[in-house]
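One chain comes next, on its own, written as structure tokens: the form predicted alone.
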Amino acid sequence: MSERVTTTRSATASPAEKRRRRSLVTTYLTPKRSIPGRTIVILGILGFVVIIAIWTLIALLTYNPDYTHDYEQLVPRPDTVAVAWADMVLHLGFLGDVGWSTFRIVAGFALAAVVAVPLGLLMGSFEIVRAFFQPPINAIRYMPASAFIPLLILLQGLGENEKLTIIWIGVFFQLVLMVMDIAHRVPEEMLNVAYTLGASRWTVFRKVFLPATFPEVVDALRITMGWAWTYLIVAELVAAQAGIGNFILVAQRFFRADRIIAAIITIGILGMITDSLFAFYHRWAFPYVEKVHA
């Protein structure tokens, strides 16, 4: 009798279970389908947990008992790096290096954006401007920014101008073409409707064209900010008296892998902060634009 009841319950529950599984597949494995916010947070945290677990495993597998200190290991453990980071902040003036790097990033990136965004909008709007600027910019953007460092040292010395120029070169040529493409994709029909309603060219530019481009321009700025950090560290590794790149170089000379990893993680944290600021501004300024969760 009990076996019959069990079989009946199993048969009854089977369709419901299948529906639940289909619902899960529909929710989580459908392209462009949103998933619950709580799931996004859990998966984001889980991603970091997996990385730390893999890091710890590699540290254990490469552990050498002959070393006197944990920081001498080729791959120090996460807790060793955390201790090194605290020591860097408390005793080695690391926050000063972070401040210098942040200043250079903000200044160099702002100088590039101030020129690249207006020029990109003009190139995307007027064929005559695009025809003049696009060929040389296309050519220069393939030249590595780091290749200009020896020349800039000769021309500008080892001061701040050289580092800001490296960031400018690394960001400007990529950003201007991204903005140009954004402006070029604005539907012409949208502008024609405004003209048909009697709007002037300036009104169409200010009220229609700019609002249509600004959300994607902010995204382009957000992406290129990440590139700016890369070029900054390259410049600081070559010639700098302060900054995260210089700190990494000094740590390398003393075989302090723990400090190198701590500095690299700091760059990642700073990058996440700047990325979050851009994402917050995007949500605040353009609430009508649908975006992938940041």
Second form
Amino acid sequence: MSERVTTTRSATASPAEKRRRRSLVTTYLTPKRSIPGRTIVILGILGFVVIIAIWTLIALLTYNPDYTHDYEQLVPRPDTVAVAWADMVLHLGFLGDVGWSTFRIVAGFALAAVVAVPLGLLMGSFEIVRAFFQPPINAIRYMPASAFIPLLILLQGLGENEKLTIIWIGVFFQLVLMVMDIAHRVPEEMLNVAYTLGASRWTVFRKVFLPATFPEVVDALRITMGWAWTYLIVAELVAAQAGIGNFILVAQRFFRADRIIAAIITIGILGMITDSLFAFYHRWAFPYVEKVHA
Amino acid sequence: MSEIRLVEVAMRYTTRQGQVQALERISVTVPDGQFACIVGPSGCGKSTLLMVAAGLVEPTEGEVLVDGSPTSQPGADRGMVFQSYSLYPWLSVRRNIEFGLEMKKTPKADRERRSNELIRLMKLDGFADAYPKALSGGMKQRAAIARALANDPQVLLMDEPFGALDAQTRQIMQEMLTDIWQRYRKTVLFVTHDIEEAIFLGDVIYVMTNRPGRIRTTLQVDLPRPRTFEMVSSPQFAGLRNQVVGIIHEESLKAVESELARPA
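Right, the form predicted alone is done; let's see the coordinates for the form predicted in complex with its partner chain.
Below: every chain and molecule of the assembly, starting with the one above.
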């Protein structure tokens, strides 16, 4: 008898318990509701832990005992990759490759931005500029930057110019259209107010239109900078004397998966650093922007 | 003297469906120091009329005269307040208010004196150095009004300035605006769809018809000045309101009917 009572109790939860469970569901599974900050941090770390765990699992499952060294494994363990990274930095001059890649990306990206931002602003504000530039840019945008590599090698050889041009092509055509949209979205009333306050057209452009676009332009730069890395590595993979892409290619020839993975992770970290630099600059330069999300 | 006259202003657009007559020969004269309100159903073109008055839109026919001289460009003589506040988010409240004075290259000391006065008057004390994002809707619109007034325009054009505010804030804003008007006696052309707002604020009300927009009736508001909140419940107020409501109702019905009659 008493046994029966306890079983029914454990099977059907008490109303208070049910309520608590429901509140857990509403806390975590209501669309768009924010969850506690600590949970966000824990989940973020957990994401990494799970990836590394799966990686380790695959490494152990594919382990081939015929090889003498760990680094010969086709799927090396995370710690093997960490050792490889230290070796690359200390003995293989990997930081030099990182330096080359960083130089190329900064130069190529800057050259693209210097043209794309002003042109995009003009296209977004003057119909006459847009009508001329938009159709060809729209068409070229769908031609993959990497497809230009053979042509550029023919035209420019294997030097730095070819690398910078590829990044330029990859960034410019995307960025210019993004900036155009930003410029186009500046509310007309913002400009109209300035006219009724006695501003000339040039003043409205300089004092209202340009500042109104700045925060979003920096956002667009941040996004396209991420894409620039892709084009750079592709360019370096095809032909380069130095750079992370070149390092990866050499590592592949020597069957060094550990070094390839270490190099890829390095790119990821570099990307995260540039991204947070942009985010930091955005917060510093535009404290007045209303935050859309945290 | 600061008078604005719209003379035989007409507005036509060409769309894919053909020509649309938005405004049909509208003439409005707002004499010096008058608070004129334009009321009408939505889509009647009252905002367009105000844009024409500001010089931001060129009319198909007719002209705008400020103190007798024709204008076709926007300028500091006609300040404008929009429904969407349109404060510059990157400028502090003070710099927003001083924007027009900066255009005129007014010395810093004069600018500050002027903005201080308006900040106090518009009850924005303590927010002078804040960015607009820190302000509530009502405060934003007060800052926008202060920005227009700082310039000391001859005519103040207001396009549904309180349209985005909640009912309570709206009422407070109307009271503040009528107090401000009492002080500066600006020539105002005020567009709204809120009938009570028009009666409370205006000396004269122009009731517009549905498209093509025309002035259907002109009503004098004989409520004494300065206006106070208590007047809203007076019989005189109620009488005016019923009159305007009747006309607008008729016009809105026409609008619905013409929409139904139009083939899709």
